[in-house]
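Next up: just one chain, as structure tokens, the form predicted alone.
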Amino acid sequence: MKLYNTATRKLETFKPLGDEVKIYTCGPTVYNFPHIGNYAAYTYWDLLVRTLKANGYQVKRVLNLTDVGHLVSDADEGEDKLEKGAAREGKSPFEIADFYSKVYLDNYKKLELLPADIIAKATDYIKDDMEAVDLMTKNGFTYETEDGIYYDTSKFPGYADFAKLDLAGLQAGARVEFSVEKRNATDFAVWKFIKPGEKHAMRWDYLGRPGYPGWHLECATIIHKELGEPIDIHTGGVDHIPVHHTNEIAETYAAYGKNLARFWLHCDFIMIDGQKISKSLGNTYTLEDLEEKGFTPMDYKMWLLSGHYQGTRNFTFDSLAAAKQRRLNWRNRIALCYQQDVVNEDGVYDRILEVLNENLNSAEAFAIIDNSVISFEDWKKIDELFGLRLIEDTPNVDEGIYKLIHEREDARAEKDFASSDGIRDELLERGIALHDTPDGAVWEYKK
């Protein structure tokens, strides 16, 4: 199996270090309703897990839920997103986190995403965060300012390597007025202090002062406790590369003296009608919005997987409608398997898995499916590989439907076309369309 490793900028052969593949997925910040772009990464990494399992690997995956410490700016300034959500809705940050965590996880189920082995809430690892800061300080990587404990990036020789950062350029153009005590433009808070009078409901005492962990720290400590370094694969979005993932790597080196991950996989953004997803543009569609327009979460998942995780995808409702039709076509081919003994092309499933093993090329895998004769047994394997709920949503028709089909056949044989047309229309209302062939009527789903 080959994967594009962001750390080396190369397509590399992947094999786990141990008996199981250890994967960490950067999860959501649970402070608001998620839009459809938020689910792209989780859909792609679900395909990664399914492909690894199809290759016979055991997988242990951790997904975090950020319920504290993620400020509106990645540069350690602004309001905590959970506090912002709490103010917006007149609830506590803990109530906000609980509510939107449930929204996310409910939608994971709608998208048929495999559950992570461990769902890690950031607030469950505060003690681990403090211990990590203690270690970084002991090892000489931090300094204290009025507003927090900061990581001195000049102490980590490889800080710029992962994201290929231009440190000299960043330093020259630094905007440090929000924290004049920062030594370097790239330094970041591993722990933030709460100033006297500052409203912040989520707080823990550390070094005799109330505060909370920096956003990047939670991932480093969760990985250390739940998986151990180095993990096999760390996943996330391309926006995580220059700051969040770079800082995770630095923290792990400073606290534990280890490399964080062997492979890094990053997906690109979802655009909508050629524009960035933005509330001001009114294009922040949710899964519920799609359902109101007649599309299912499986239609959206079909659209996502029809492209490559490294490509910038442009979502339109026309492209979503095409994905819905494609999925319906596949379901109707499964329906044909129920009615006829479809003989499989030799090696079709192996060819599908082979292209997925080339950096998760689901687009090419879909093309193979479109152009191959597939048996019911291989459709079951395909359904498990992509999690598109093809079999579940394409049940064999019940005896009542078959009875109506046979009654229509009899009416046509007797040239009772009024009855024949009436039965056809009744079946169509129930979502079943009939096509007359020399061997009799064949049914398909129309919705």
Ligand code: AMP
Given for the second form:
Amino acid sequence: MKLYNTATRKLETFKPLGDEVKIYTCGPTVYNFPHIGNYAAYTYWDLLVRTLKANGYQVKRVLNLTDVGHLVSDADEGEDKLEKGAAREGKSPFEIADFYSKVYLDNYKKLELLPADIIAKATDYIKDDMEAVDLMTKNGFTYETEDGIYYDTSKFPGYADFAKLDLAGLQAGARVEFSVEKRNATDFAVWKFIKPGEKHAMRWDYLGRPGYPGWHLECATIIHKELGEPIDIHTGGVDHIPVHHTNEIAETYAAYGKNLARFWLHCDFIMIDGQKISKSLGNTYTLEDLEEKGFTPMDYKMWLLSGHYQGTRNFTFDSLAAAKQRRLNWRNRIALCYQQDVVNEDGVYDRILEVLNENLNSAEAFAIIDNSVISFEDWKKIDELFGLRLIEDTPNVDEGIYKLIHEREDARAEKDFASSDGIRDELLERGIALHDTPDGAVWEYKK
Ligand code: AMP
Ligand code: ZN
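Structure of the form predicted in complex with this ligand, please, following the form predicted alone?
To see the whole picture, the full complex is given below, headed by that same chain.
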């Protein structure tokens, strides 16, 4: 299997180090309703896990839920997103985290995403965070300011490598008036102090003062505790490369002296009608918004997987309608398998897996599905490979329907067209359309 590794900027052959593939996925910050773009990464990484499993690998995947300490800016400034959610809704940040974690997890189910083996809440790893800061300090990587404990990025020689950062340019471009006394433009908080009088409901005592962990730290400590470095594959969005993932790598090096991950996969952003998704443009559609417009989460998943995870995708309602129709076509080909013996083209499933093994080329895999003759047995395998609920949503019709179809055939044979048309309409009302063929009537689903 080949995957594009962001760390080396190359398509590389992937093999796990041990018996199972250790995967970590940077999860959501649970402070607000997610828009459809927020599900892109999890859908693509679900395909990654399913493809690995189809290749016979055991997978152990950890997903974190950021329920603390993620500031609205990557630069250690601005409000904590959870505290912001709490202020917006007049609730505690813990209530906010519980509520939106559930929203995400419910929607993962709606999208038929395989549950991660471990779902790690950042707040369950605070002690581990403190131990990691202790280690980083012991190893000489941190300094203290009034604002918190900062990582001195000049101490990590490889800091710029992962994102190919231009450190001199960043330093020159940094505004003089940092809100904190940072030594280098790229330095970042591993632990933030809460000043006396400052409102911050989520707080833990460390070094004799109340505070909370910097955002990046949770991923480093969760990986250390639950998987052990180096993990095989670390996944995230392209926006994570220059700061979040760069800092996770730096922290892991400083605390544990280890390389964090062997392969890094990053997915690109979803645009809507050629524009970025943003509140000000009023296009922050949720899955529920799509449902109100008549599109199921499976239709959206079909749309996501009809393109590649790398490269910007442009979402339009027309293209979503096309994805919905494509799924209906596939379901009707499954329905045909109930009615006729469909014999497979040789090796069709293997060809599909082969293109997925080339850096998860689901677009090409879908084209193969469109253009091949596929048996029911292979549809089941395809359904498992993509998690599209094709079979579940395409039940064989009950005996009653078959009986009606036969009655209609008899009526037609007797040239009783009034009865035959009546039965056809009745079936249509039940979502079943009939097509007359030389071999008799064939039915298909209309929704
Ligand atoms: P946000 O809550 O907007 O910071 O988004 C959380 C994460 O969702 C980001 O770090 C991105 O990786 C991902 N994300 C946000 N917007 C999009 C988008 N339009 N397309 C794909 N992923 C997105
Ligand atoms: Zn992360």
